[in-house]
Amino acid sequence: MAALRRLLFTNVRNVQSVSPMSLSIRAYHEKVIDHYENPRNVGTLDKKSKTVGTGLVGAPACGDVMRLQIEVGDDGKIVDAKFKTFGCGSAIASSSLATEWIKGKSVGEAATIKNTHIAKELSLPPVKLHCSMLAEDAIKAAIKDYAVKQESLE
């Protein structure tokens, strides 16, 4: 958090008196900062495993790229989830939150998670909604990859 504060206020440190109303700095919500500084479930799973689904999505407009993986147990519940994201703090926070939420859920339950749920939880501003959309798309892509692998087993 201190690093982010330094980054945000670097340009105003030499100003003698700055009132809060005179600053027009947009800051991340504390939940975004928490997930950015302490991301949950960063890593990779074995993409060759038949129990692992991998979703890779990107937003060409901003350059964010998100890979989200799920590992599904014999009971159809997601036993593990990992992500790697190249992007802004909101994209990383959206991925981190998504992996937390889908662990322990059935594949069907995980598919019901919407970007609006993620955006609301992280208090994302409208300009950052695409980050939560990427997370939703990554979940769906991982589920689809898992389903295709399961069909090939039959």
Partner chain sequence: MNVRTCTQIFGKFSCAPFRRKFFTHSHKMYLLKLTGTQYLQNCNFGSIEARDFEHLSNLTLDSLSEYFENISESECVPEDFDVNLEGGVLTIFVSKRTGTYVINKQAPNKQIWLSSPISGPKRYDFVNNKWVYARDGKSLHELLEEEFSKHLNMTIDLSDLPYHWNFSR
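Condition change, the form predicted on its own to the form predicted together with its partner chain:
Shown below: the chain alone.
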């Protein structure tokens, strides 16, 4: 990965002219590479626990699958979040960033995270905006699962 990054950035520095369509260098943004090489919160939580919500979105045929889990404390705040993602670097980075952001937030606040925020933070190119949307869907799916569990307790 480090060798690939060196290769990518070497190519970008050597380009003489820049025009929107003629320059088709595709380099991952540094933040995406950071999340890819140092993903935050990879792992699993106990899906049977009543305080854990699990969101599983995407499908292999589409190229991306994300599982995002949240553990919610008694005060309604997300105390822990874990993810596992199958997909491209942008998908991994989007879900890693999502888990970083939702930790410490209340369930209500986490539901307000939009794909546009994620895409802006990671400087995702147009074709990768779908990854950020999937991350937003994963957060919402996890919250919904937690809500369903809580309702069944009442």
